[in-house]
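Take a look at this one chain, the form predicted alone, written out in structure tokens.
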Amino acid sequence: MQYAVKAWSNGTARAGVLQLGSSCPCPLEIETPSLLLPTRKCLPRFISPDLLPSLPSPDSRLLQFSPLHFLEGLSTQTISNLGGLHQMLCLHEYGLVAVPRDSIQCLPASEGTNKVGASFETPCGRCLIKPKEYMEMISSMRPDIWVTLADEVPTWVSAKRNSSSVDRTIRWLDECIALRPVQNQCGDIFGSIVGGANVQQRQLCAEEVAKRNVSGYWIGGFGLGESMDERPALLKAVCDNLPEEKPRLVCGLGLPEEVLQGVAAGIDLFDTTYIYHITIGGFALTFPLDKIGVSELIPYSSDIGSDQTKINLRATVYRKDTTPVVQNCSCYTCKNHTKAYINHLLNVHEMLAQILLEIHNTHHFLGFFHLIREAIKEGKFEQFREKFIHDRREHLAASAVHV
């Protein structure tokens, strides 16, 4: 794996290029900041493999998965005998990123974690995963990038418990590196960084992980109770202590405003379940995809349920709306179907509704990341960020007047 920063904006926001080639069957080049598509066993929740090529390429070629997904399926030995996940799933043109935590089905259970291993709530029940067991999974699955085991804790734990989580995460990092196969078939290592809502612990963990021989960094522990006001200081404490030449991946920042917050701190890759959650809710992303200026706001309506980023397609107002979800959108959904059709599918509980919505929402969110990269290259990221947040707040204020 190779990573290079190509442009900076406002001091810390950066655009770069990530190249996967050593373990990936086909060389892959991804521009950052970029989105990791959330998956279930390496495939998006609703998009079938034959529809994956309809998503923007190569932006959609990085797939995040949790090795814990496979606890209820084939054994690690069987997956290894099949040649790893690329061979088993015929995903030769995609980069696979293994992250223990999955914010939908494999949630960290800090109360069950101990010095032996990390505890997770999985579809198979609560599981305690030890570094040796985790490395057996990684070795058999052979992802392009894998994240070391971490002890993630919510913000409300005691200072002692938070400190022990940092110690365990660093110790497990050393164990994972020591257990890594000599053949280097399991991809590049991203060292885990935790620390809860404590700036000093975050800084300590970042300093220690930066001393290790890793290819990049995974910043965890977000989305577990911290506020948006606390987050900038926590991100700064981490990023200021990491080398610039290695990529940074964060988990737990999903909303457009949170993504912008992460980019401003110097984050390169985002592991988020935002697309899944809005798709399940019947929402479609609609925020404008232009550079600095923002097109006209969507008129307020309690039926529409708009917040200047998405619309509720379950609403009755769309029952006879024969326009696409977003005008001039080039995704498969908008080119072939209407709001009325998706409204019908949602109301009769057809799974095709989620398929079409996930295609559109993924396409739209990837377009958002493209705009971020362009703004950084032009040196206008802060203006882009301020304009986006200002217009959304203005719309929410206007909406409140009508309530």
The other form holds:
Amino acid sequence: MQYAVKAWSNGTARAGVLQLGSSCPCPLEIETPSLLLPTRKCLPRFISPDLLPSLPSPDSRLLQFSPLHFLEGLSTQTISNLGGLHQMLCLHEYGLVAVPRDSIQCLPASEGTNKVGASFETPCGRCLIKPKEYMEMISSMRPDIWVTLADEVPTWVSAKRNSSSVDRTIRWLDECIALRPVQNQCGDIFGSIVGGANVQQRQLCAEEVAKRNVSGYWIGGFGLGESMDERPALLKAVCDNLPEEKPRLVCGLGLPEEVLQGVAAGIDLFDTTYIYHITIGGFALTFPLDKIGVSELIPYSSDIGSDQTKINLRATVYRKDTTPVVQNCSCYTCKNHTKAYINHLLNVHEMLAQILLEIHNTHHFLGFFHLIREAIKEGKFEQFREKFIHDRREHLAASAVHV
Amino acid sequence: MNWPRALLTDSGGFQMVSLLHLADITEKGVTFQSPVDGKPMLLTPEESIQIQNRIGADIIMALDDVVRTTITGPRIEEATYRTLRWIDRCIAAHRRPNEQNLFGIVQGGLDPVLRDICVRGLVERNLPGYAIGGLSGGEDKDSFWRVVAQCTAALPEDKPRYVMGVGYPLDIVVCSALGADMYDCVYPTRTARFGTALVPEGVLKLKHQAMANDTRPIDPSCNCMVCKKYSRAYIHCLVTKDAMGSQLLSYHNLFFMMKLSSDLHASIVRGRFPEFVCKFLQKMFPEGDVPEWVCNAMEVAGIDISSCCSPFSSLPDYSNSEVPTDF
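Right, the form predicted alone is done; let's see the coordinates for the form predicted together with the partner chain.
Zooming out: every chain and molecule, the one shown earlier first.
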């Protein structure tokens, strides 16, 4: 794996290039800041494998998965025999990033975690994963990047619990590195950084992890109870103490505003379940994707759960709407289907609704990341960020006036 | 739907009777409880055809009075004659006869006399195509094939014959030998959602523990995306737990059915249909234990399958049971 920063904006926001599979004939080059697509057992939740290539490339080629997805079913030996996950899933042109927490079905259960291993709530019940077991999974799966085992705690735990989570995470990082197989084919390491909502602990953890020989950093413990206002200080405490030339991946920052927060602090990769939640709610993202950010004439109506950023396709107002979800969107869904059709599919409980929505929402969100990168390269990231947030809140101001 | 290819709509009659509560059939039509708000609704032949006219499918089905073949008594006779009265109402209500092909549906239960009356009545109306209805509702296979054989023998040669609700690959091969052309069934996708794949040997239950570490594809001879990319072990860990498992298995099963149709067609065109049937039966019944009903049907169809039948005793029908997994 190789990473290089190419441009800066406003001090800490940066655009870079991540290269994976340098030993392959065609290495994957991803521009950052970038989105990791969440998967379930290495395939999207809904988008079928034959439609995955219809998403923008190479933006859509970084997939996140949790090794814990494979706890039930096939053994690590079988995964090994099949040659690892790229072979097993026929995903040779994709970058696979292993992160134990997947924020939907593999949630850190901090009360179950002890000094021996990290506990997760999974569909197979609560599981305690020790570094040794974790490394067995990683070495059989051979992802491009893997994150070390961490003890993530929510923000309401005691200071003592929080500080022991930092100690454990660092200890497990060293154990995972030590347990790495000698032949070293299992991918590049991202060291995990925790520390909850405590700025000192965050700083301490970052400093320690920065001393280790890792290729990048995974910043965990977010989306577990901290408020958006607390976050900038915490992110700064971490990023200020990490070397600039290595990539940073953060988990738990999903909303566009949160992504912008992360980018401003110097984060390069985002692992978020935002698209999943939007999709299963029956929403389609519609916020404008032009640089100027002109608010489009999307009618705002709180009755049907639509606003300037997304529409609720279950609403009856779309029953006869034969326009695509977003005019001029080049995704498979908007090129082939209409709001009326998706509304119908939702009403008759057809899975095709989620498939079409996940395609569009992923496409749209990837477009958002593209805008972020362009803004950074032009040195106008803060401007872009302010305008974006302002436009999203405009409808609230407008409706306040109407009432 | 953005579907540029052919479409066929059913009349709605069967779905109502089989899927909804309180369905009541009278001369006017079928009264049922609306799935939207629970209010009583009436679907008449006229209404069904009007809705189908608006949907615009290439082939539309008449509203028929369906009875299950497991029922006996005067109800079957009533259904037979009512179907004929309703076909006239359907024809009269059909506003787009030059764009949409209205198929009539032969009813009559398992009674050859009633079936004959119904066939003759429909053929008189000179419809673009004919369906054989009321089957695949639990009747025994021996009765099933005889009804199909009787109908295909009596229906015009130059019009399509559509056996509704069929079905299992074996049933399709038999009915095709007897002269049927079209089929529809929920079986391939429904069985996929339960974790079962269709293979030449029969079925493969992917959720069985034995599949958990099987690194072979579902069917080594299959060219579908699923068999080319994924192993049984991977599909095993998906089925019944992740929607993607249902998607991938449905994809494979549909591909399987389409290949079966394509192979049937090609073998007939090339004059090698009996050989195809024999190979098909040999794969499915490697011990030669082809069910008796299949042998009888093939005899009537004039297809010699003696090469794949061992001298039979009265063996149970294994055509849809699971195969051992270590073949």
